[in-house]
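This document opens with one chain alone, in structure tokens, the form predicted on its own.
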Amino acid sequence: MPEARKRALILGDGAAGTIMANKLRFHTDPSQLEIKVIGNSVNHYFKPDGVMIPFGFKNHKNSVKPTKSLFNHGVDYIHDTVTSIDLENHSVRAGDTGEISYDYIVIATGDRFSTEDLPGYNEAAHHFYSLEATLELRQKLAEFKGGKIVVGQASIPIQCPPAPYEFTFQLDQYLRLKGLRQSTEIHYIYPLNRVFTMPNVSSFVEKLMEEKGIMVHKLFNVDSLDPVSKTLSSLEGEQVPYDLLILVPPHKGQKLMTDSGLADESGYIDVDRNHLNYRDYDNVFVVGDATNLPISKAGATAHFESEYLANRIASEVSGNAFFESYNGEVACTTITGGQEAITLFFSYSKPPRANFQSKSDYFLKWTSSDTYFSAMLRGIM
């Protein structure tokens, strides 16, 4: 008698969930493994384009695709919201679908903005991490005539950690093109005693900021903001006034993860850094921004995690041995201004090196949405 078909259930239809589902489909026979994805988004937005869209450097229409169109043949997409997770009984519940059982579950629910943690944020601040917010910021910048702009992040961690400095460099270029740079002060705030988490990259970025006349405020952990006086205050006691505040909102993992007992109040899930499984469960995995891994929370990270995990599950389903480990490998391209960029390669054991910037790297970044939708999301690369 043939062995029963295994069932893989993926929670989340963002970058991590979509890449994971499509890669797993490529690596497995549909007769051996059923793949279901549960998610509740209508459109899929390529967030890295948020550092270009507000300045008119990219058309936002090319950065969005219907979510349901992005799954390969053989992936069953369920548009629904998960309400509970029962690891002991290998099942989840979703609002309209009801109970769904699995043999393997991959949690790829990402994280969320927790603006409630910073009173006044919604009234005072702008950001570029969602399409709606990005388009609002584009309008705000179009109306800007000069003054003081503060750019930074409210806390750590955030999605795509290089994005704040990328945006800042693009802002500098945009203001120069509009003839407003001399009448505008750009202030960059960062919570650590450097301008980026990784020391090698931080030194490179800070030097560029100095050359471009961008004012840097290190060890600036946001404590409060006052929408009336237009002042941002830090836990360290520093105050920075602004005319336009562009602040990446506080992030947390999904509340469902906390409510289900998989995570603490931060919402991020503890996983084995080399095998991506949750605690001692050998069929429960976490990828993407939902993890608490000490590596970049970005689509590029999810890409490498999914490559490893798809191969692991495929090997188990087919009855083959699998001895590889995930080494934290990531590659990403970040903009440094003036139509130039740097490409960073790093892993758990290998720090990134920022040796030079180039226009070819910028072109790689500018075209990345095309590569993302046509190949990366599809599991082809």
Second form
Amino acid sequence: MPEARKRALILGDGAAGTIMANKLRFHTDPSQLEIKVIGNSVNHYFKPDGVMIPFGFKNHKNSVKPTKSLFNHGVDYIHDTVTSIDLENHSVRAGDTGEISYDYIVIATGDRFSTEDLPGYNEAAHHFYSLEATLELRQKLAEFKGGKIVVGQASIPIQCPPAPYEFTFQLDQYLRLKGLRQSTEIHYIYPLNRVFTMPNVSSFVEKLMEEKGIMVHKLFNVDSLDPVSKTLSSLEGEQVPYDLLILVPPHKGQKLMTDSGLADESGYIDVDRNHLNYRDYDNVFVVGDATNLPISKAGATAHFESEYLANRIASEVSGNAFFESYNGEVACTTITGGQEAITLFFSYSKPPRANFQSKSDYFLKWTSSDTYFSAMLRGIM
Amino acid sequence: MAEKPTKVIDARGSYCPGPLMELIKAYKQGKVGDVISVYSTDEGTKKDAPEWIRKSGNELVGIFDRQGYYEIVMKKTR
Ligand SMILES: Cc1cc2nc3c(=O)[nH]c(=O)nc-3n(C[C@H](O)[C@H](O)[C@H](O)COP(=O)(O)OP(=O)(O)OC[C@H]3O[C@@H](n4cnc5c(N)ncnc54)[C@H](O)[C@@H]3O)c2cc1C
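What's the form predicted together with its partner chain like, now that we've got the form predicted on its own?
Next comes the full complex, this chain leading.
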């Protein structure tokens, strides 16, 4: 008798959920596996362009596509919000849809901005981590006539750890082009005793910051901000006044994960680092920013994880043996200013090396939204 | 060790900057006089955590080698 058709359910319609669904479709026979995705976004925004759009280096219209248009034939997309997850009964509930059962579940709901953790943030700070905030910041920068700009992040972890330094280098370039660099101080704050998490990349980036006259404040863990006196204070007792504050908001995993008992108060889900399954559930997986893995929260991470996981589930569905594991591989291209960039390759056991920057890597970054929408999200690379 | 920790964070298996961030979180939630201890297996934290403790004006009680991990102990003084 032929085996019953299995059901894969993917929660989340961002980078991880979309790549995962489309890759899994390529790897499996629709008669053997049904693939459903539930997600609540209307548009899919290519977030890496947040370090281009505020300066007019790219038009945001090319960075957004309707979410539902991005799923391959054979993936069933449901636009809805998941409200509870019941791992014991292999089911989830979503707003209008009601209960949905599964054989395999992949959680790819990303993370969220927990601005409630930093009072005054919404009044005082600008950022480039969502399209809406990025467009507001573009306006703010267009009106900027010189003064003191403070750039940094409110806490760790955040999505794309290099983005704050990329943004800072782009800002330096933009102010030079506008003739405002002489009349502007750029201050870069960072929570650790360096300018980036990974020590060897940090020394490379710090040297560039020095060359470009960017003032660095290390071991600056944001404690509070005062929108009236326009001052940012650190836990370590330092105070930095600003005219324009560009601060990546604090992040947390989704509250749904805490409420469903899958995560602690941080909202990030504990997963097996080599197999991506949650605890000892062999049909529950987590990919993308929703995990608490000790690697960058990046689309590139979601891409590598999905490649591993789609192969694994496909092998299981078709009854083939599968012996591979995920080793924490990530590759990402980061801007170092003046239309230059570096590409970093790393894994759990191999730290990245930052050797040289190049214009071709910048070009790669500049065109990455096209590659992303046409190939990466589609699961064909 | 003279002082008994008021809070112990077991960050073994977690990588830089995880253990330091856990320590900072416990510091924020604690009160002056608290003794916070972190267990870690990450070598980077051995350097990062004491630097942060000093810069933040708190007291580093000590770094102790345990079996297969080490323990960093700080006292919240401000
Ligand atoms: C400024 C910036 C620059 C970046 N640069 C890079 C870069 O250069 N390279 C790189 O690799 N990465 C980069 N990233 C990071 C990358 O964008 C993220 O890591 C990636 O989007 C993570 O994908 P995800 O699917 O896990 O989460 P998301 O893309 O956030 O998707 C999660 C999805 O789940 C949905 N969802 C959440 N909760 C529910 C629910 N209850 N029900 C239904 N749906 C739900 C959300 O609507 C969302 O669509 C950057 C990020 C930023 C902000």
